[in-house]
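Given as structure tokens, the chain that follows is alone and in the form predicted on its own.
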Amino acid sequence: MTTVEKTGNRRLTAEELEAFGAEMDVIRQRIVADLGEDDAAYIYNIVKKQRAFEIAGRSLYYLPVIGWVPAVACLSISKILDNMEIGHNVMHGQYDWMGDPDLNSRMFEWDTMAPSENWKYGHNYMHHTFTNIVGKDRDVGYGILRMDEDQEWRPYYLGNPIYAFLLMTFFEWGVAMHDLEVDELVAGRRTWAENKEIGARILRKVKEQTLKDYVLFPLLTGPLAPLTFAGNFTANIIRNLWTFNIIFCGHFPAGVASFSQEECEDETQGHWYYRQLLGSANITGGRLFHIMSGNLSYQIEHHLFPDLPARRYPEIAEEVREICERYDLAYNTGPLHKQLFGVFKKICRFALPDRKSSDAAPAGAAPAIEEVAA
């Protein structure tokens, strides 16, 4: 299997996995006792910004000779706010403990075509449970691209770099159909029946978000109804390029290990920190990015704590990185450019079948890391 040695990691004992759970359990601890007013504050203001791009973005459509670019590059902005620092963030529990119902992940639902109620499930049960465990984790190529060596090659994923740019540019398509799990029904491991109800709120989501996008709004420019469609065509569309690359580059850069389910089984709460940590990766870059990315530019720390605020991730980070270094842990990080191109490296490679020796990493060899902690 994969698993850590070809990420230059190494296993750690028992006693080690129970000392490290104790220290991420007490930076969590530390977190929980102090949410209050900054965090409220914090997330009202995001959501005030977005409201008011939102509404520049469709007023700027009536003004269609110099308003067109600005109103695309505004809903845009509000499309990536909703969907990153917002709605991802928010259905993950981050903000529950506010008691506002706008907030609540039990109530909440995104501007995106994949309904709130199946993504909970995909997302914050399987992907966050079984993160990188192969045959598990069904965000390992999200049922269509082949991104593990432990994903058995077949011919149908030379076209890996084909289903990877269709996947980025309709990503909430993506993202909805993927709870049908139309993989497992072709290979008979599930049925039409237990997709019936989930198949049914993608319908209703779809149909709500087609009406608002491409009806409604465009209706409501009057003449300019065209312009108005193919600009809220484009906002998602860029909202979807966006949201891909930021989700990849925190899943599939180099050095991203991969655990197989025998070693996870019995798994305790150590271990699991241990996978969150080696099955992630972080991309630096300044203030107003990591708010774009819903600060999953800080992918590690959402893994490791992603029910607690994801602006909270910064001030965690320089924490866990110490903690890896005296655990002689890797701590995957870079820039945009450098985590983009590990990625696309590997949905090229992971398109063609192994080269059975020379991937293989050599005993001893340099951690795989693109940037290990100083």
Contents of the next structure:
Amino acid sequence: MTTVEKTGNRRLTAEELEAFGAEMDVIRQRIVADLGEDDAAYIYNIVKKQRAFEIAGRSLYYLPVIGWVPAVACLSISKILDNMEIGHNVMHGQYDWMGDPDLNSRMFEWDTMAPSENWKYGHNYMHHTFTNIVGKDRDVGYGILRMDEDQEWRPYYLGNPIYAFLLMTFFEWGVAMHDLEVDELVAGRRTWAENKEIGARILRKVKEQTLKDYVLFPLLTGPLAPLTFAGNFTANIIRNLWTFNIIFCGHFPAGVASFSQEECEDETQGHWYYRQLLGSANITGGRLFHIMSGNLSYQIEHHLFPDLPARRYPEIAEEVREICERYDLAYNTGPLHKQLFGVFKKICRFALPDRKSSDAAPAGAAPAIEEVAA
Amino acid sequence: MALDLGGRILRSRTVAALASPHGIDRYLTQINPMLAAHEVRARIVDIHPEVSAPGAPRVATVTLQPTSTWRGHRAGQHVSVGIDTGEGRRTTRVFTVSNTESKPGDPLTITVRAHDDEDATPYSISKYLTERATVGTLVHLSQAEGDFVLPHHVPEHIVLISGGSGITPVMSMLRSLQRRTHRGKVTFLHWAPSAERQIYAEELEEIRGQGHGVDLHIMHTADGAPYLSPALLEKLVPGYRDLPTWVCGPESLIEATQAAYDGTESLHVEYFKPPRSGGVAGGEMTFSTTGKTVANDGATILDQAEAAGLSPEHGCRMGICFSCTANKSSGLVRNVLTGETSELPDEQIRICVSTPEGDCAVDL
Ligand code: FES
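Moving on from the form predicted on its own, please list the structure of the form predicted in complex with its partner chain.
Starting with the chain above, the whole complex follows.
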């Protein structure tokens, strides 16, 4: 199984890969040298807004009836900002250079069920190192879904769309449980002992999260407690739906390449960049949309440079696109509805066993990308 | 009283649970940076130049009004001071508190000498404090730390020895003793390059004038004053070996003092800066993440990494802030502060105070 067959991408020679990697390194060095006041001001501003939305959200519950919808809206925005533009990016170490412990990857904790420490292992290490290598990157299907034809079909996968729907709704729980690698446990490749610490962390975090959203803040609103409870629940679900959709658009729309373990053995830095590029997909949109998605709408740039401040991705993207054109590589991007449709199609298609003729290009392969990228 | 109640509520477990996972200070600081429940921050309320002799680095005493969370300090202790010195970066350095022992919420002073040799931020923190900072500048603080302190019950006769800016903790001790109206005797020996470069000159003169049991000897090396030796000590402080003594200053002074005291238990030592090298050279120092290898020259791992072109995260460079912690995968390292060695694989070490002995690999 090679990337060529799957995506119609040109396979680069070793020299080309090296040159391609060097070009990426240059971008990286330039941005690193340029980090400064504006980046700090940006993230401080986002943090300020997030805190303001949260306080507004929690306060608006005191206005019965008219306050509820705006309260939920503010709280959802706060949670989305906290998870996406702040949490995810800070924990990638994007702001470690600032020397501010509040924005330090080793110390940050976010407003979701998954404890940062567990998540950083599964995400920063496993997912970002082994991006889209089937069998290694646990984000390919999250151990629940079948998202790639290299994952062998089993009747269990007939439920793919249902699992996806549930995962979307309760995404924060899914992400928290993800680190337990339950599927590996069931398969006997992982022991309960290995999960002890991870599980304890999850329990602690779940307790903290439920205590504030479902006990303390509702209690503080006295007779309005049930409404506050329902509001917090809704805000959490809205955040889940949003993050799931943004994240699934990052790696599963049509035309994204996956890789086999063999082809990534002894990988060079150039090939690593190449794999990050082809294994990711962007979403087009306005500035506000990018902020709300933590700039993960620039998933390609994020995967190429996971520890550079996300606000830099738009400027990096122009260069990356230009480089892709020169190397004749696909740059997978498109509006949200288009990318979502691609994801949705994959979820449904891989629920079923593969069709016999493997020659036929899978739905929405290479041509689709070019069309979108054009 | 009301304030205290407020503080207790803010520090309560319920408030912590409500603010989870960010902590209440993350919200308070958005309202006013001087509001805090746990962290310590401070505003500069005064900057007073101590020395500005031509050719000599500037020295200034900076007075800080801390948040109510400041728990006070004992004479001789230090704090980490973090300042945003530009380009969005915060730098942290350690300074001794120089005023008399403080109580919770009390102002504190640090006396800072402008160093050129601090690393490549646009401004080193000491330069920033002595040249650019203004009244109103906000700084981040730690609580006071360190056990270079006087005992609660101060003995009849004590000796204080300092050199250069090592005078700050010792001065804090002297000032505190005076406030406590210590009835015993204090012999204070201080070495400075010259009279123009003498920190706290006026105050020292005043103390000398008052007598009050303080026996003051200030030696200016530029004027040919003798350096510390057993003979000099014996002359100025007969029987010094048995007297409880606190010494702080540059390495050479500490070494001379240690030699003169010859292992007696009465000596308390504070390095003004951690000893720079002192490690054993030889073998290879490997930085595994970046794949760089250099010949181990015996300097601290942080110094060696920087010399090799890496820029590992760090703060105080004195083993206090833990921001330089890295994983050592193999090799024997010596802690330059304590002299302890350890060679466990996969250890978290503070690279600013660890020197490798022989082959060593660190994930940097
Ligand atoms: S830099 Fe502060 S402990 Fe090493």
